[in-house]
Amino acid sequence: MTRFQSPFVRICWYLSLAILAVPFVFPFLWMLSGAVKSQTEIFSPSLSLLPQTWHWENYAEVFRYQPFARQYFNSLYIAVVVTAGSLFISSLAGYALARIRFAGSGLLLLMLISALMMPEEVTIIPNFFLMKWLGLMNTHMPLILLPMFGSQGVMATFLMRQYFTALPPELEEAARMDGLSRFGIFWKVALPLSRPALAAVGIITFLFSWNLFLEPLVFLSDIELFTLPLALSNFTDAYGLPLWHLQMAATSLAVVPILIVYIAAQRQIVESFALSGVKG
């Protein structure tokens, strides 16, 4: 019997992993606990995870305090639109950079990669004036266009390009002999084979759009148009101090789509990152 087949060793491994998971799981449990506590009980000296009185009305108060349902829908539909648009654009651009040889393709790829080195804090002011000139202030369009064509879109294009580069060229040659056009080869051969990379790009893009804070803070002023990250910071009292019990309740609701994405696609996440990081 090998060392990893021993029941005693397995138990030790599980106990060690459970202990290592405590620092990562405890903040999440504290958030869930704070969501059903009163404002004063959250910072009580006991610091117990179990509340003395379960305040389930905190969740109802979240929706009465501000239009949280509308803000939840705003984040959800923006993330879905950005994800779908980024998948379409990055797959086309990545395939073109990987398979189509044209003058300046290497220079174009270098310029795209260099855009990843520029933080969004540097580009937010030019983007602000651009969106103001286009008349898109206080709308959701900046939150859709900037992730699709900004640094996040560049990263998505680079990941797709790396995956398409690793595909065997013999597949395209066989498809070309069958009479498929360039777009037909992309649509019927390359794209179906790139599902792991598409899963990676889709998950990364969805999480990026869902967690955007700076762009909504700069471009939005109407509370009805707020997204969740901006709405969470708006649970304050008359003096501007955080209402922690409402923030914890709202945050616990905000993480639900993220948990669903990770639970449903955790295998694709691991496989896609391994493929995009090693091949190419």
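The structure presented is a predicted model; accordingly, all values stated were derived computationally and were not measured. Residue numbers count along the first chain shown, from 1. Each form is matched to the other, and the largest set of C-alpha atoms that superpose within 1.5 Å is called the rigid core. Compared with the form predicted in complex with the partner chain:
Once the rigid core is overlaid between the two forms, residue 15 counts among the residues whose Cα shifts by 2 Å or more.
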Given for the second form:
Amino acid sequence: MTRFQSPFVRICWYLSLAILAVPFVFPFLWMLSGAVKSQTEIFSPSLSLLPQTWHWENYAEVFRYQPFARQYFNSLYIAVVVTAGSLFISSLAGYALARIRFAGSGLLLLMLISALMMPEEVTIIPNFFLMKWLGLMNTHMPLILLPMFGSQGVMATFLMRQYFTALPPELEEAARMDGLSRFGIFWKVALPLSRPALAAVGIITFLFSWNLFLEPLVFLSDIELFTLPLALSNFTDAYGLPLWHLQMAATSLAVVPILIVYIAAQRQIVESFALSGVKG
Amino acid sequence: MAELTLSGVCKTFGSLQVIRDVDLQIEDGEFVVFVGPSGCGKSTLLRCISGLVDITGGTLEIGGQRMNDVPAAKRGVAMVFQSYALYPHLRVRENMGFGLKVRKLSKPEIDRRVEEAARTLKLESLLDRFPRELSGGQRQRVAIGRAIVGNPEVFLFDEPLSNLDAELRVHMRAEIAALHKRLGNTMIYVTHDQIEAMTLADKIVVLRDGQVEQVGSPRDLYYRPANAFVAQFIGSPKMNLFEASGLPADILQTARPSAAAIRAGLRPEDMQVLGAGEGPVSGRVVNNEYTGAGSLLHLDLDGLGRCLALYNGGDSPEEGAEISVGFDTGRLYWFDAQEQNTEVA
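Having looked at the form predicted on its own, could you now put up the form predicted in complex with the partner chain?
Let's see the whole complex now, leading with the same chain.
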């Protein structure tokens, strides 16, 4: 849209965009609205977003119903550890694959790329037995190790490798002339220059870990150890039916870090999806 | 002392031999230029000297010390890259002082050296800028500054001016020449531009297919080329080569080439373009490239084929005009079947 368009055309554009946004924005508003409604009002025939009675106590109930604060903390620290670990491992591995010539590096890269093609669900049973054998059942370790060394880690390594490959080799040669070792070149030249890629990998990894559902479901049984996606599915009554008002309130709280990350790093997120070639 | 000695230096990449048995002596303080066509190995040879590429065979000595296995940073050399290779995330000051910081020099000493180099290269006002905020010429000066601060014994320049526009290239060429005069260090410079080579060098090394074709001063190479390749590579426009058998008998009688000579060379600036029937060889103008001070004529000579001639003056013959040419026999070069100059031992 150019800035020379007439006000009428512009209004039409904005109107069309606003209509198109409804299917995306409405569920979010419905979630916020449901979070302060009673269970019965949610199912009332009225589709009003504004509740008849505001039930702010739903938020307090979320924390009484199960150890939600603890679960929130679990998700947060796991996501941070996974992100930090993935950045460390993927940058080192990506640099090695991009810059160091060693026997079998091509084959290794091919194996990594083929690993990207494999759906995660396929590996869940062998991973289950592996973690059981390692004595890591009902701990957070599978939730940390599997994203770091599994398909997400491979994706992160591949992205970093692609970025390092595109860095001009002359910069590293100049650093060699300046007296840096291989690790010095990585640490002082290649890594500071790969900040956009690190940001992209960091964001993708954080979102991946934050949204992880299957692994917590398979590996965790203690409610104190649950992460948010699993905790959200746990707001049910005695018959196993969802308590929608609590789920809505808990979900509203669960999206806060994601919203913060998104608002703080909007540009990098868009770039990261462009860089990774994956859809959001 | 920073004289360099290369003895039988070879470099192979897999089965591909890029540098073949290069012997070369470079004296302390000399400005040496490596020239040659693309892919001749001139940059690889420079990188062998720098230590960025390992030598496969032979010996490299700098200042009398064998350097084959010495890491790049400990050879006492500094390199200026074609792409400048400035660290984009560091300011000019940090770029220039980076190597000194790696060598753990004290901060006051780093500052002193950076400021001194910045003064030499008129970079004082740019010290706090990032490379992206500089023009091409300024980046080039920073790259040179980064090389200077380490007080190297030998400067290596890898086609440092090829990313600059024509005007800036001439300016920077003069600055590099002035810098060499001021510092007096040994400098080795790689270029494919023979004008750069002629104007800067004390000594030119002409390379072809990884081998040294000739080493000498610019005048030596221009007036006494060892072979037809050097004769054609040095000088612009390039030297014309003719089959000796196609030349008129009176020219051969006057010039008296040796029996081995089968080809004759004559530079375009030594061709005398005359009116039709006035000279010993007749022909026509195929193309006339007007250059301002004169014209570069593409000629088709009877019995000798295509050649180039420089014509000084504004009244050059038009395209298609019938002309004749005269040969200054004293300016003819003669080459044998192996393309060697028969008059150079």
